[in-house]
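Consider the single chain below, provided in structure tokens and representing the form predicted on its own.
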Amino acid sequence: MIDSAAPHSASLTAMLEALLAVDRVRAGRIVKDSCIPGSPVTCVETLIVPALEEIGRCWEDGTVALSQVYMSGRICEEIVDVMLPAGDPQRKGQPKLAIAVFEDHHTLGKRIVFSVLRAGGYEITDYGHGVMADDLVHMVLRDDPQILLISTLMLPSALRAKEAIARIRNELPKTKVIVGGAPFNFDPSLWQEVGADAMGRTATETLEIVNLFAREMGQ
């Protein structure tokens, strides 16, 4: 459960509540009634991703069901995209993003990573999922993202990610890999050994990273 007893503001609370409720029509109406008009970024950035924020926590204390986790992220997905559709220029400047599942073909912790990361307010390309390496190469060699994050489920898939991996560096040196999956939390430096430069071990650390990548890049 929230606790009740940290540092959040009513608006904080009431959407809190509302995401775990499933709750969609007041979800909506408390962005509405919270958020300058005009300012969808800085409603984002104080409202929607701290709420995202805190529903990771209590995922991780075992708070809340990964179910809750996902469908938070859905109903932010889709209440972000109302406010800052995928044209809208406030959403220029953005770096490129793009995510794939490495082989495996388990695309929940994919799905919930998109969300999150969408309802940050960022555009992603979705390479899908059961995604090789020479495709995965070619793919992002043809696009060029500034950021790759790849998803895997098996400890072996997650090793011969290193040689994809190895391929996108010697082409696009300045390209940021993130990874993410259950071998990479049952192993807290495995991120390091397959050459990535960071390790998302949930959705909304994901976004703590790609928020801070994008700054290091100036956008």
Contents of the next structure:
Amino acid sequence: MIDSAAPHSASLTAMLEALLAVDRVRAGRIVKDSCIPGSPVTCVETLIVPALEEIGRCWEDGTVALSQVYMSGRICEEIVDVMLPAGDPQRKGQPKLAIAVFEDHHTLGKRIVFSVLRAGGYEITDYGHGVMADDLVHMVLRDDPQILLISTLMLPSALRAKEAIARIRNELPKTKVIVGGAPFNFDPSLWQEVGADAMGRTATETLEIVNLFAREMGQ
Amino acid sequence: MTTAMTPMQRTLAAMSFKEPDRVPWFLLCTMHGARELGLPLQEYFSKPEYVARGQLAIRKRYDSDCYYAFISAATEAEAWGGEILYREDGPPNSGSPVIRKSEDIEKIEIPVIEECPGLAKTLRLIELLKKDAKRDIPIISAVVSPFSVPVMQMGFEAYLDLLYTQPDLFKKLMKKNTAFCIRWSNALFDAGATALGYFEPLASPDMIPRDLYRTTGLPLAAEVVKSVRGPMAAHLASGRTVPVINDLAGAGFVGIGVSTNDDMGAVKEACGKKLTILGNLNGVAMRNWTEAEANHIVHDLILKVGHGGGFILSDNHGEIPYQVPDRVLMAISAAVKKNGTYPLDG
Ligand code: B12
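Please show me the structure of the same protein in the form predicted in complex with its partner chain, now that we have looked at it in the form predicted on its own.
What follows is the entire complex, opening with the chain shown before.
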């Protein structure tokens, strides 16, 4: 299932197996055995994030199912929450992130992205689902997130995000907007059409983009 | 073949793995009829008479080989006690889940078809279309599978948690859903549907690992197929299909709706003379196709999978987005005639 030629450490391979088997207990034990106590960030960066990244890549090439992506994101989020509780100074407080499901009510995509970003050590404000343009603009102006993530599952919602993004840009030109969800995956030029700065095909790709933007922002 | 066949003859020939006069084409539009009638979507969906008139107008305009008697997936969610959320620029969606906690699975009752106005609307729609279709035009309708419908009944996250962590409760829900799916499918056949799509996106290995599907959703699919009074095609709603084609053929389906992300050479090989291929135009992307692109994509697809029959041209999801313009649908309709006449290399 996993490309055996890739240079995985033994614990990374074991972690991948545990996550794909949706085995919470085993995944927790691997983290405990292979991470140095007191340096949770290193553990996130060398074991948890690489495991999730590999799972994301495998979803794209068709060897891993979405249910496994979701369950492994949840398991990692739980593990990281214990190691790095919300508010822990070692958590990446910056950049300020917010996420919303725009207009529609399909929350799984957002949930997965949320889990993976949190498993990567970020804090994110959750604006919920069924968020309409006016409310989104209002919340963004209120909170001034540096990166706004917008998820949609229905094509009409994706298309209508264009107007909301334009309004946000008008007021807050520095805010980076990342979009994602099935319509963007089926039409690879849609993210540009709606005026986003980037799109994430998978949750782990989103983590990579957020890391990149964070570096650009000097954080 | 020289004389033109009726859409039914064309479809049946293709499904018997023979080459008809040309590749059949199923234009699966649920919403475009509203535009034909000049009605807002919610009003259009409110009366089967409107939808029937819309279907007639669409078939006439684009020369499709079927009528599509399907209103929306949310109709089934509504039958289970949920609400439908309408919008004017796209398909209705199901509202808040009806199953919110474990006990709800024990309590939820199998819908009685006669008592559900939404279901009755679809049955009436089929009867109305039948008057025009007679035996010449296939009437295609669809059901959501017992294994995929919980995404609407309880939400995707809660359903995956149930599937992975509560096998007994999962089985209870599947028992109810399967009983309903069989009854609902038979009601659709009794009303006059020629064939049904069995919407089963969760059969796709993009969604659920194949091994897990084989022990969960697949046996239910086989049970439904053997208990209903007509042919069923599995439709993975644009999820990739190749690794599960054999499994679905084994469950007794006669066709399969395949994804734009599938390797069509591999699809043709896997389907062989077991399953007719339905697909695989990308509905979301076709909004911006030029006429030349539409022609090229249709031509290429027909060359890949059209030989020997066993192929019906369609979109890859079972629904054309409302934003797809007339110009593109016209171009696809012209392209299937231009490139789909058998023999293909003649
Ligand atoms: C399973 C499925 C169904 C199931 C369950 C649907 C549900 N979730 O409620 C059933 C059979 C019920 C169904 C019905 C319908 N469906 Co459906 N369905 C699918 C399918 C196969 C998967 C959808 C899904 O939930 N995926 C899980 C999520 C998590 O995946 P995802 O959104 O891609 O998210 C990943 C990435 O995109 C990314 N991501 C997600 N969000 C974000 C956000 C950011 C910021 C970033 C960076 C990344 C990111 O990360 C995630 C994890 O890697 C898709 C096609 C497909 N192959 O994707 C169609 C699809 C979503 N359906 C579609 C439609 C239209 C419908 C219906 C409206 C049809 C109808 N007329 O009735 C109904 C609506 C049902 C409802 N809820 O009311 C369309 C929507 C696009 C459009 N044409 O408008 C799709 C895309 C099919 C298509 N190709 O056209 N469907």
